[in-house]
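Shown here is one chain on its own, the form predicted alone, set out as structure tokens.
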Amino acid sequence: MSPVKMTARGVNVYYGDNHALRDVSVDILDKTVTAFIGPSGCGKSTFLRCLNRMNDTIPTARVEGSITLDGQDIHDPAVDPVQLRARVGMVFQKPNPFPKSIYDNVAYGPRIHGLARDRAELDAIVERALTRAALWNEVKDRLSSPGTGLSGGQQQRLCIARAIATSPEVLLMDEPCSALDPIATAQIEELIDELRQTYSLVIVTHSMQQAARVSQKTAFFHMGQLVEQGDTTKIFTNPSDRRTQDYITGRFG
């Protein structure tokens, strides 16, 4: 069993006087993949976006409940968000490279946190996290080109290599391969794979095939609440809830 890297607890999330997020709890677990679930809007990827505080950047949103980063709420007031944003990493649906070339991309992150001391490990921090995205074969020799210019599949891993350029501890992931075909979709689930010996990920699927491959933990949301956790093996197959069991047997969604 890893041991608990985040905790949320009692989460709450209003945009105005919407209630979006109804009194959430869940521990993300180390070196695991935890995958969110549930049909469009119920909540998923608000929640995904409490965990690195993305919400702080919407004016009308206000989130209450105990979320815990190795057992610091990062919701203290000494916690610096962008410090934060680079322990907790984020991978977004579309991918959206920098307009600029691959080797900045990547050498963005660690440039502003000051990661590098010269040019020589920048280089070698910027190779490093190609590598890991599964993209350095592929780049290597333009680097000075423009990320804007390669596929989309190569573009998503371009944005991985960007989000663990900095040393996250744990990476999130919104609906990383709902803009990606087929064969870019098989390379960035192995690659989920490879990533999670190192990270704890966290990753917004509609794909309930995907969550099945990728995942050991899944947990299921409706209509702004989480309706139940746990292995993603007895999620899929022996579900506790009815609206849960209804959800993967495509009876709504």
Second form
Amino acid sequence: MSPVKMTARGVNVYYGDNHALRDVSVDILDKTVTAFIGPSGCGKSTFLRCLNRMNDTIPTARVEGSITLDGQDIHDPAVDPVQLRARVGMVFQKPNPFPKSIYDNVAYGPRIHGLARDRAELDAIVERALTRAALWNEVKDRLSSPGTGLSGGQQQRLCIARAIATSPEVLLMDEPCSALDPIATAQIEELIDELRQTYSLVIVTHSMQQAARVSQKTAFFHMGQLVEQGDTTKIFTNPSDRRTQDYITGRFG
Amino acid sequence: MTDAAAAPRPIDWADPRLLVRVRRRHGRDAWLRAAGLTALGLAVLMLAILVGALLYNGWAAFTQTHVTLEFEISPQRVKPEDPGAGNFRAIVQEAVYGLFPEVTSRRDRRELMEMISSGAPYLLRDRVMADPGLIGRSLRMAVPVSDPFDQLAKGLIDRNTPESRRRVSDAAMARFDRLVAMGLVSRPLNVGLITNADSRFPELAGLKGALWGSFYALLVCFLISFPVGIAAAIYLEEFAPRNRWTDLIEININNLAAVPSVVFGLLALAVFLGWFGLPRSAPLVGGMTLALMTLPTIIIATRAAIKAVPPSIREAALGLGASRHQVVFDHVLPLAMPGILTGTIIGLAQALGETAPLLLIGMNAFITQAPDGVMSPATALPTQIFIWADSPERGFVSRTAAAICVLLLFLVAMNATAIYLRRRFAKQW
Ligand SMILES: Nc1ncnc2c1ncn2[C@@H]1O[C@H](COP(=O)(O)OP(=O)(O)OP(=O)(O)O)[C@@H](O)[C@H]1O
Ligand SMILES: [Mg+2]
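May I ask for the structure of the form predicted together with the partner chain now, the form predicted alone having been displayed?
Complete assembly follows, chain above in first position.
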């Protein structure tokens, strides 16, 4: 059994008066893929954004409860959110490349964290990240053209490349394959499998098959609550909650 | 529920009542279009009248009548060891008298001299001082004629009005015509309008001082308002908490943009001149005053440009572990820059045309040389126009219009730059 990387205990999130997450407690294991599933609007993205304190940037959002990374509370004043976000990377639900070149998109993280000693090393990091995100072959001849000029699916992979270029310890992926064709999806799933050897991953997905294929742990959210969590095989073959059963068999959501 | 609700009645598109409605709708469309076109036509017509009137009044000032004379720079008149102290007035007199040997009486000779610009001796002096080798030789040089004869040459003085009500006597007119017949009178482009500083004599007055004064004032204005405006806008957009205080500041900034400019002039008079004891008429003070007015414009434009940067870009950078300043400098500012520059140029263009505050701090002084820095007294383009418009000499009428044309030219150039920058750097995301 892998050690615990992150824990969440009694997390509540409010957007103004909207109580978006109610008392969520989850363990995220190291070297494991955890899938968050649930109907649209149930709070998956909201919870994901708690894990790297991205909700701090929304003025109306209020987060309660305790979340730890390697045993340390991430809301501790000693923890720098900037440092935290470098360790807990994120791929957003909507592709959001910078209006800069493809190269600069991927190189931005390594640059601001000083991960490359020289240009050659940076080139290598960029190439490796793009290759792993299954984008290298499509863009290797136009690295200097703008990232915003790529197709939706290419932008999604560019954002994945950008996130993994900084080698985060935990990678949060919010529907990373929503705009991808089956081949690219398979490549990303391969990447997820490979990243699992070293990192801890959390993936939000609306595809039950994908959750079943790539994850070892699954958590099912419903209307702001965490209904059920456990081994993926157990959730998909023998869920203990009625709502989970209904959702994965496609009866609602 | 009735049957009709369950099965909607099929629409008869050929129904005459429907056709009437369609026609009426088309009629309204045409009416709206016509109203818009009329409004646009009126606006263009007004503009055409304005520019037309300016050009009609100003065209005369774009040329200047000159007369070419033969000057004898004798060493008796101009000592080679000190050419600046030479008696150039006498040299000019000799040159003019030489053309009209029959004129001998003192009165007639004075009238003869009135034909030539009183500035001619100074022009000659400057020429000789630049090239002392001319001493002892003779020099052919074109000098401006005085304002009444410039008007005469341009046909602005009606020769048929009775002599008593004309600024040029019959005799003087005849002598001038003789100069024309001798081929000595020319009317080249009035370069002096740009290269001369202000003067009491319209034929010598130019905009050089005002152009430099405006340049220095705008430079000071830009150096103050650009960094301060951007810094304030960044703070308000990216760092300031949303509370009553920032709301109050925001309201105040918006109000500041609407404060009449003369109020800023009074403020500057009291603070910059009164308390700080800065010199009157200095472009430094002018620029600081204009900066007060430009600042709100730049802050508002910058905030709008920063607001227009999509939040997803900010999130992407924050999500990678960028700190606040990295988000601002690496992503937000580059994307907001076209908007910021456009706002800045529009603010500066406003400042360029601003007159009232400059009048209050004395940038409407009569100064006959261009300023050599931000501390020396100067005028600015709009205040120069104000001075000229106030001058009684006929020659200043056309010069005022010409100066307005120059000012408008700069304004158009600045606004065109703003449009170009917006097009050039507009990014898509
Ligand atoms: N920035 C925000 N401001 C206010 N309310 C928000 C914000 N983001 C999310 N919410 C609310 O929080 C609730 C959960 O949203 P969330 O984005 O977490 O859903 P989700 O599970 O990711 O859905 P989806 O599968 O459609 O992405 C929703 O009711 C939503 O309206
Ligand atoms: Mg979501």
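Please read these numbers as outputs of a predicted model, since none were measured by experiment. Residue numbers count along the first chain shown, from 1. We call the rigid core whatever largest set of C-alpha positions still superposes within 1.5 Å between the two forms.
Put the two forms on the same core and the Cα of Ser151 is off by 2 Å or more between the two forms.
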